[in-house]
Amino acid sequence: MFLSRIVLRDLDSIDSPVSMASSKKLVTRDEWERKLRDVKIRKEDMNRLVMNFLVTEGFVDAADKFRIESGTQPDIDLATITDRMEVKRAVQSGNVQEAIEKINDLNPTILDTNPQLYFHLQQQKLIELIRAGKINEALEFAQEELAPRGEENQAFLEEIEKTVTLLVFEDIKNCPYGELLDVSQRLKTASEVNAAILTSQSHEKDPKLPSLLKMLIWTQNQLDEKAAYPRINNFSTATLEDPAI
C-alpha cells in the first residue's frame, strides 16, 4: 500500500526503457522489489495492526496468546472482550432480551445514550417474535413498545412499517421486506451493539486492517490507469504478480 502510493507520486521519474503501446509506463519487477525493500515498517506497528484486529473483532484467545508472544498490549482488558462476544451472540442467536440485559450489566449508559440502537435492538425482538409465529404477541410488543416510539421518530416509523408488514404475507418469499428474517439482520445488529460497546471503550469501533486493505486496492486501481508494474490480485497470498505486456 505504501509503495503503491509512492509509486504514485513518484512515477514520472521512473527510468523504464520499456514503453508500452498504451504510453504507460512499465515498472519491472525488480525495480518494484527495491522499492519495496526501501519501504520502512516497524515490526512493533505491525503488531500493533495484528492486535488491534483482535481485539476489535473478538478473538480474546488469539489476542492473549499474541500479547504473550509478541509482548504487544491490548489496548482495552481482554476480560471484556468476552463479554462483548456474549452480548453479540446473544443477538446472533435471536435471544434480544438477553443482549440487552447484558448490555446494562457491562454499562447501563450505553441504551440510554443510543437510542437509535435500542430501538433496532427492539425491532429485532419484534422480527424475531415473528419467526417464532407469536403473532398476537408481535402485535402487542409492537403497539406498547415500538409505537411511541415511531411517533417520535419518522425514520423509526418508516422502520416499523416495513417489520410489521412481515405479518400480512404468509409467503414470507413475496414479502418486499422478507430480508429481515433473514440472518443477515441478526449480523447488522449484532455489528451494531459489537461497535457500540467498543465505542463505550474508548476504542475504535472497526478494525484498521480491513480500511487498510481498501485503500491499498483503492491505490492499486488509480496506479493502473498510469502504469503497468506487479500487483497484488490475490490478497490472501499477497502475492506480486507480473504485469502482462
Second form
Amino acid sequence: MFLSRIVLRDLDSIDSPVSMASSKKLVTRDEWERKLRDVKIRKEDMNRLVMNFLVTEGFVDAADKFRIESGTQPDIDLATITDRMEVKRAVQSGNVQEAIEKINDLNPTILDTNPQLYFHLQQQKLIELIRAGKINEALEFAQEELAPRGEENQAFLEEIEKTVTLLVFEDIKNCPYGELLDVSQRLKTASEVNAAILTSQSHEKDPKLPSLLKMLIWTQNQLDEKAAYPRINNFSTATLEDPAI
Amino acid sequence: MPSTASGGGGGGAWPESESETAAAASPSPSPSASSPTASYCMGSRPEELTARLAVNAGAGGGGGGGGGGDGERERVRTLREIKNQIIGNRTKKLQYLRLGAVPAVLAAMAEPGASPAALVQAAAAAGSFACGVDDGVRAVLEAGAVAHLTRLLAHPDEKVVDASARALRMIYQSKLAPKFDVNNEKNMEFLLTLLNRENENVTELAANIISHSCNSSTEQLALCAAGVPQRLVNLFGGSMNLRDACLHSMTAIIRNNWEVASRFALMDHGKALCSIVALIHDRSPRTRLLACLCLIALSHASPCHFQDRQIKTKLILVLLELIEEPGHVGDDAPLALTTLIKDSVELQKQALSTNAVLKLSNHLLANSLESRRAVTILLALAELCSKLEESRYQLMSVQASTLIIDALKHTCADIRVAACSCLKNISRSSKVLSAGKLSCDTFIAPLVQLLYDSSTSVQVAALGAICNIAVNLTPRKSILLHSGAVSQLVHLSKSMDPTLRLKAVWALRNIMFLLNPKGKDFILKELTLSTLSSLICDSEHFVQEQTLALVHNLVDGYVDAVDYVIGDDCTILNAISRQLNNAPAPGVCIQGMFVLANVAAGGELNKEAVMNVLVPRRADHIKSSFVLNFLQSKDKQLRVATLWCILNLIYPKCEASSVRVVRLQNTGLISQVKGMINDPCLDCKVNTPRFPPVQLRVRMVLEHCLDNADDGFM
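One more: the block was the form predicted alone; return the form predicted together with the partner chain.
Every component of the complex follows; first up is the chain already shown.
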C-alpha cells in the first residue's frame, strides 16, 4: 500500500513543473535513483509483508525461520498453518474425506456455514471416485450425497450433472468436462479450502504482496503516459531499465 | 450444580439455568452395561452409530478417571464420526434427528467423567445440529444444550471452551434460541464476565448473544448502563470476526433508541463514534458494511447527534462501492442504502448527485438478473424514485427501462415484485405519465400479465403500479381498457384476500377517473351491479371506501351514469344507504356522501331518491338521520360532503325543493346546519381570502333554505 503512495507522490512532483504540451517529461536514471533513495521504507514493514506472504501461502517452516532471523512476529499461531497445510495437501492428493475431517476438527463451523465449499468438496470426492474407476461407489455417492444438494440449489445441480457426465464416457480424459479430472480442479478446490480456513481465522485470504505488485504495474502504466523514466520490466529481478528516448 | 463457576476457566454459567439442566439430565439413555458385541460392530450408517452411542453411554464415567479406557475412545470415535457426517449435510442431520441421536449426544456431554476429547466432539456435533435445520435447533434446545454448553465455558481445557462457545454461537444464530434476559442482574453479570474473557471465541459468543437477545429499549438501556458499548468498542481491536460480531451487536443496542444512541455518540468525547466511522474504510468489505449499518442505525435513532453531512455522503459512497462485492455483502449493501435514504429527500438528492441511479442500474445491466442482489438493487432504485423527479427520468432512460421490463417477466417472484415497486414509484411522476412513456404496450402488457401471477405479493405489487399509471392516462386509457386488465381486476375484486380486493378496486377507481362514458359503460358491464353492491358492503371498510370512490368517479361528469345508481330497483343506492346508516369509518361516509351529492345534482327523480336515503319516508321513523351525525363529525371533509349533498337537494329554487326543505327541517337537519355557523371550531374569519369550505357551504345552504321557504324559519 505505502509503496504505491510514494510513487504517486513522486508523480505529482514530476508532473507539476512540466507544461510542455506533447513531449513527455524525461527522468534520468540518476535523478530517479536519487528520488528512490529519498524514500524511506521501514525494514519492519518489509518484514511484515514477507511474513504475511509466508503465513498466507502456508510456508510454515520458512515462516518460522524468518521469525527467528528477523524477529517478526506472525499475526497468527504458526501451528494453525501446519493444520491448514495438511488439509490443503489432503485435497491436492485426492484424499477429500480426510480433508473434510481435518477441517471439521479445526473448526466445525466452516463447512456448516459455507455450503458452496462443502459442495465443492463433495464434488471433488465424486471426481476422485470416478478417477479411481470405482463406478458403483461413485453412482451411489452421487445419488445419496450429492443429489440432495442439487435439490437445494440450482447451480449445484448443474455442477453435479457436469460431473456425472464423466461416468458416461470411456475415454474420460477427452470427454466434455474432462477438465474436472485435471490437477487444476484439485488446486482450485484446495485454494477454496485454504481461503475458507483463513477467513475463519480472521485472516485475509490473499497475501498482500501480489496486490502490491499489481499496484506497481498499474502505477507504471499510469506514469508511462506522462513521463519516460527507468522502468521495472522484469519483476523477478526488479532492475531499473534506462528510459527509451 | 452446573450453574456454579468452576475455578480454572474463569467463566461462569447461566444463573437461570437450573431448571433447564435438571430437565436435560433425565433423558440420557442408560443401558446398564455396554455390550461388547455392539461396540465392536464398526458400521458407519446413522442407525449403527446412533445405537453405538446409546450403548456407550455411561462407559466413560464408570472409573471416574475421565477419559480412560476403550469405551471412552470408542465414544469419541463415534461422536466424531457423527459430527463429520452431519456437518454441512442437511439430509444427514434430519436422518439423525429422526433416530433420536441428539439426546444421546447431549448425554455424552453431561457425563461427569467425560474426557475433553469427547466433550469437544459432542459440543461440535450439538452445534452442527443447531445449524441450518429448525428441528435440529429445537431438539438441541430440548435436550438442554444451552445449559450444558454454558457450563463447559468454564472448563479448564481451552479446546473444550472453544468448541462449546462455537456450538453456542450456532444455537444463538437461530431465531428459535431462547432470549437471554439481560434485565436479570445475574445474567448481566455473567454476560460481562464473558465479554471480559481472553478467549475470542467466548467474547464473540457474548457479542452474538447480545445481537440475538437485545430488542427492547429497557434491554438496550440496561446494556448501556452496564458499560457494554464501551467494552464492545474496546474489542474492535481484536480479530476481524470478533470486530464484526461486536459491530453487529452494537447496532442492536443502538437501534431505535434515542437515549442509548445519543449517549453513545457522546461517549469518550465522541471517540467511540469516531472508531466506528473509521471502520467504514476498513479493508474487510463485511466490516465496512457492518460499520455503515451501525452508523445508519445511529443516525435514525438520534438524528440530532448525527448531523454531519459528510459522513452521510461517505456512507452513500461506501455502500455504492460495496455493491460490487461478492456474496452477502454485495447483496445487502443496496438494502442498507435503501434504509439510509428512506424518507429523506435530502439524502436521496445526495445519493443522486453521487450517480447512485446510474451506478445501481449499470450494475444490473452488467450482471444478470439472477440473484438476490437484483432484488435489493431494484428496491434501492425504487426508493430513489419515490420522491425525486430526476431519479425517475434517469431510470426511464432507454437501457434501464428495458431492464425493468425484463425484471417484470423474470422467473423469480421477488424480482418481479421489486420491478413493480420501481414502476409504482416512477409513475408517481405526472410528467413521466403525461409523456406517455409508461402507458405503452411494452409496460402495460407485462404488468397486466402479472395480475394473473401465482404469487399474491406479485399481484399486489403489480396492482400498485397499475393504480398509479391509471391515474393520469386520460388520453391513453384505451390501452389499459383493451389490455384485458379490466376483467382481471374485476376477478381480483372478488378475491378472498382483502389486500387484493382493495388494490383491484382502487385500480378500477383510478381507471374510471375522468374516463369517457363509453369506457365507463364498458367497466360497469364487466363489473356488474351485483358485484358492485356487494363490494360496497364488503367486510373491510377500506374496500368499501374505494368502491364508493369508484362509484363517485363513475357518476362524476356523466349524467346518465346515475341510472346505474338509482336504476335496477336502487340496488346500489340501497347498498350505499345501508352503509351510511351503519355509520362506518369516516372515509366510507365521505365517499358515500360525495356519491349522494353527485346524484342529487341531477333531476327531480334523482333528488327524490337521495332524499329518501337521507330522510326515509317511513311512518315508524323515529331514529334520527345519520346525516345529523355527519354534520357533527370532527372530519371536515365529511361535513363538506354532507353540506354539498343538502345543497344539491334544495337547489335550484322550485316547489319540490321547498317541500324537501320542509322535510329536512322536520328531521332537524336545517337547524343543525344553522347551529354550525356558530360552531366554535368553524369560527374562522369569513373575510379571509381562503374561505373555509365548511363555513361557505353552511352559508350557501342557509341562503337557499331562506330562498325556498319565503317566510323564513331562521
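Residue numbers count along the first chain shown, from 1. Just so we're on the same page, rigid core means the largest C-alpha set that superposes within 1.5 Å between forms. Everything numeric in this text was worked out from a predicted model, so none of it was measured.
Rigid core fit then residue 237 CA moved by 2 Å or more between these two forms:
No, because once the rigid core is superposed, the C-alpha of residue 237 moves less than 2 Å between these two forms.
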